[in-house]
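The chain below stands alone and is given as structure tokens, in the form predicted alone.
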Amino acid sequence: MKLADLYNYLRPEIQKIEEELERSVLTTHPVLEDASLHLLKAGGKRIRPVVVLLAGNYGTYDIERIKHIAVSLELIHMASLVHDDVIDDAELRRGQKTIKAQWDNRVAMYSGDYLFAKAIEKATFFEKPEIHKVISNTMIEMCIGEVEQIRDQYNWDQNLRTYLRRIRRKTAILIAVSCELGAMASDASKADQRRLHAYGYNLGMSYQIIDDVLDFVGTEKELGKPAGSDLLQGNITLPVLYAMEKDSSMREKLREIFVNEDPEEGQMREVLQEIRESGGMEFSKDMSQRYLKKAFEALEGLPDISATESLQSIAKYIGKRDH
């Protein structure tokens, strides 16, 4: 089963969001438009817009209003991916050439900036200052997360707290506010807004940890990029942290392999296998499940409606996903 199958009944609303996304990136400048559409056409799970729609069911649901929040948050996500690919010097995204690879770094950076600007523009549909404050604070936190990731590249002495703080800013916060703002835009109660934020945060943490596991065990076809890409780019994720904690010689081995930030293919293959066999995969999956448990707990106070069932189904899927 695919993730989209869990909310198939939302297909008409999701189609509206897809159309609105496409309209949002249209511009008189051909390069910006082509680059933005290139990423948009590559697809994606659209988790953020979907949870916006589901959260909107806890208030007065109106697709013509709530779609503006859904599009704004997905544009923020897209913009962050474009900038990520420049920082990581990535050639592939979702199995397609990145904007950076298709054009160049300069076009990619300005395309990302353009998408951020369009996201802010879409949010102006709402006159609620609190919505704009949440979006602004989220963008600030995401930028801090990106800078921290750059700072911590090839830093083999970082710890679990550093990692968790980084993935909170890079991934969890945007999913959390997608849930929160979907509820806020539909005038759901403050209590439900808090519950949905907690659900989204814990779902996002679990999602990113599983992503970091899949980077070691997934295939290039499944991931849309080569396995081990995070480590190759100097991004130290939970499985690596566990492997270094379990065996101190692993830390020194990684220092030696990445002394020039360009390890030999054979060395890389060997160290990836050692990390897979260290127990780090199991430890990471267990931590992901702990966050998922908290996500389920956050849903307990919500009304017994189809949206709650869908949010539960999404969490279950994420806990079992293999790509």
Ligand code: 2DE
The other form holds:
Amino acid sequence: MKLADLYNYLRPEIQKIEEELERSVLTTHPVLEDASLHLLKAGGKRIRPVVVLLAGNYGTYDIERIKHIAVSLELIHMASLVHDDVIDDAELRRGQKTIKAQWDNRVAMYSGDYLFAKAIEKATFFEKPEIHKVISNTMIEMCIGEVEQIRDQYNWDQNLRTYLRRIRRKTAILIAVSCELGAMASDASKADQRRLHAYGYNLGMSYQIIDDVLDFVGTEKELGKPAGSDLLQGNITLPVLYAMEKDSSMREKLREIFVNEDPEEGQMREVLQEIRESGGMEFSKDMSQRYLKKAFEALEGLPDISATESLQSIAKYIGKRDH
Ligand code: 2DE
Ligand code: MG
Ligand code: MG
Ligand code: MG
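Go ahead and give the structure of the form predicted in complex with the named molecule, now that the form predicted alone is out.
Okay, now the whole complex, with that chain kicking things off.
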């Protein structure tokens, strides 16, 4: 099954989530509503709600029950992006202007808070205390991830472990719990909840590593921002770590050109090219594929139902993603 087929087959459910999302951001305040709708209408793959719905099939499937989890997790994701774009000073998101660019940082901070509040409102429908606990922990981990990313900016001496820990917090955990909670709310077995968590975690890791590769090899049009933005902002991702590990003069070179955190354009272009040619792209893609393989393996113990096939399709799509 292809990803488009998967979305087609889930169409009525996705439609329902879409309507719930739209309903939940409506408010009497025009700016908060416009800003939230602006991000919502910019689209997105809705991976988190989709995996919540799929995971619901491993227990007693009830869309009326799990839709609240799907919507809440997507709202948390959206809120985190609105705040992230303030921190990263980003102009574009999903091919549209970010809230901070269209309005300003203050509107973005409060729109983000507003989306969080709406996510919490949905939580009133969650029946199990365990679900609240998992979500709170996830949000805490995401905050830690962002704070550590700031701490590690321009730190040319960091290692693979700090990188993996960072991407686990900023991306993988939310996808992992989306899978897990869909199953938990549907009373799936503990073993299946664990398998789905492992699937989501490995899928998220694989996804973020590819995202970090694409930041080097994608075109400005595909990325919606200039290539090399991560490095320019001092965010050290896997290809850079590899290039520095392979040739320590690269580490010194980066230290030098980023001495004032503002590299000269020509030097930046040169170093980007060197990283592209370092073997770091191949190494990173390879590591991404290894996580993907683990995601497939996590699915092995699950029953042979169409949801399992759909989760495989999502993993296949992530493996082929090139922009
Ligand atoms: C995106 O990372 C960051 C996602 C996590 C944001 C978390 C925040 C903490 P990127 P892109 C802001 C607050 C959130 C809570 C409490 C849930 O690498 O390239 O900047 O998409 O991603 O901008
Ligand atoms: Mg960002
Ligand atoms: Mg960021
Ligand atoms: Mg990125």
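Residue numbers count along the first chain shown, from 1. As the structure is a computational prediction, the values presented were derived from the model and not from experiment. For the two forms, the rigid core is made up of the largest set of C-alpha atoms that agree within 1.5 Å on superposition.
J.: Indicate whether residue 264 shows a C-alpha shift of 2 Å or more between these two forms, with the rigid core used for the fit.
T.: Passes the 2 Å threshold, so yes.
J.: Can you read me the CA shift for residue 7 between these two forms, rigid core superposed, in Å?
T.: Rounded to one decimal, the shift is 3.2 Å.
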